[in-house]
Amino acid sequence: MNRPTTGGFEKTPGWLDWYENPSRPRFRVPPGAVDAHCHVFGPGARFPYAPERKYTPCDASKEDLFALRDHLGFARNVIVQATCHGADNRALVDACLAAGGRARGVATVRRSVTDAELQALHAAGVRGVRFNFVKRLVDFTPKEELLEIAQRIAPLGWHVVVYFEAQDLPQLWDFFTALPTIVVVDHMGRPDVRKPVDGPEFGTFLRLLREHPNIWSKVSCPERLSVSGPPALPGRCGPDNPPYADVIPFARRVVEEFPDRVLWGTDWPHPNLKDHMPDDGLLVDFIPHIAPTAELQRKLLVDNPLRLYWPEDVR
């Protein structure tokens, strides 16, 4: 199915539409599980895409997201502002409000944001801001501006989500470690999984987590990191045929060493993929390979996201 973008926007050539009929996962997530990284796009007719965007997605509505949530067995979502919407958080806020307390948000804001606007975002369910350092997706924002934003959101109890690529971590280290909030790293800092898990590049990322207990990591997006790709026979996934097998050692290392500071999410609707579009059910079946015990699964999917996004529900 080719999903058009509405509102007069033309989808970026080569963009793959999200998977229409995801499989039912074999792995059953624990009660209260949170998909802690997903997005909504538009619809463009109601929530126009940012003029400065570097890609135009297909529309992916809150209704589609909530249907996927229920199909996969999750209880809640954390919706992350996508770069195609810039700092216009209206689609994100609309989805959070429609979720009736079952969604929280991570917004993008500029230095010009007012205190009243931050309070309104908080009331809608926003609990963090995202700083994107992937050069092919966004233009560079001065670090002093980002630090000012972090200092302003800290009293709200929000955190900062950072997105970067592994080779850029040494240049970003001092900035990340100076932030006055919890810092959540998207997708393990996008390691090159062709390199050894015990090698210096991934070792730098692990050292960041060891030395700075305020830094967390998402162990999501194997479909972006994998070189081997999904199994040739995805319907037969199991211990001997795991999905995205080359990513497993990296994610499992992070989960097992930092079990109280990890999060997982689908990344639906999988922005800007051009090689293959993952089956979201298969992504859920990736989880027991990186969190092999019930205790690790509960921390990854329930305890940690509740502590960060719904602390009022933590007993």
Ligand code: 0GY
Second form
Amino acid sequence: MNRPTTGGFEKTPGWLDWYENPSRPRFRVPPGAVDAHCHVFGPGARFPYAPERKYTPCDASKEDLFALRDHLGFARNVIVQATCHGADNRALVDACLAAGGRARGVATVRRSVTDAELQALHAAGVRGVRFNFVKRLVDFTPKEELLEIAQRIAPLGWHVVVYFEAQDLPQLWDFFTALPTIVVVDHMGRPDVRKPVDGPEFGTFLRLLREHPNIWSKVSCPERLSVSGPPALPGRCGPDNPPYADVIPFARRVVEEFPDRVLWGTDWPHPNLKDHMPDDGLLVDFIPHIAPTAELQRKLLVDNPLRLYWPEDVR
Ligand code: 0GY
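Okay, that one was the form predicted on its own. Can I see the form predicted together with this ligand too?
And the full complex, kicking off with our chain again.
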């Protein structure tokens, strides 16, 4: 992969660049596997970062994303619009078009989006919109505006991806459960993994999925959720030395209880990590710890993302 560039923008202080030489994972993903949560950033010189952004990343180009896809053994990507590009989806669309059918997208749109613009996004491969409730990442958008967007994208067969933090779920519950589409929760609703997996906070999240069969979850971002961090000896990562061990019980619970409604992604290039940048190969080695059987792995990595993003390829 190339060295990260910045395209004339000044990176947020302390910004960690993505890992240049990820290890080759020991775990072999099944044929047709999808990395269902990743981003492209810029390059800023061609696709400038949005004026309203809360951080300025290093560039993370489509070429680098596709090289990572091939290195890790994935067949396809789902590229999620990152907040540093606001509602300007040009970098996302460019990457989807360049992928030759091997990438789909999740866009950010405003209420002002036209039907023609939605159609153009669909033609490029967009299949969802993302609503972000993480306060350090975005300014507030009124719920009625989001609901209006959801009602407009529903007839296209798109879904809504939501990103929020665990403590905010109770106040967002009514809004999420009123959405007229499939709803995909990013990173298990960001549980505090110091709290018990059987405790009330994660219990609320599990209840959301139990009571609402249209709600799915990404079991991604152990590196973001972990307090224990990566293993001390990454080279010896294995059954007795798993990566991000404190996240495993949470992700495994979700995979085992909702095997047909889970997705997994690298989250490359890992925005806003200040202490530690994960080796993406190690992230892939996390998968068998949360999806311990071949059947669970196939659902998580192939069947579920295909149903949502490439339904025309489901046999
Ligand atoms: C992620 C997580 C983060 C950022 C964004 O769009 C974004 O800027 O999603 C974060 O900072 O937690 O999924 O990429």
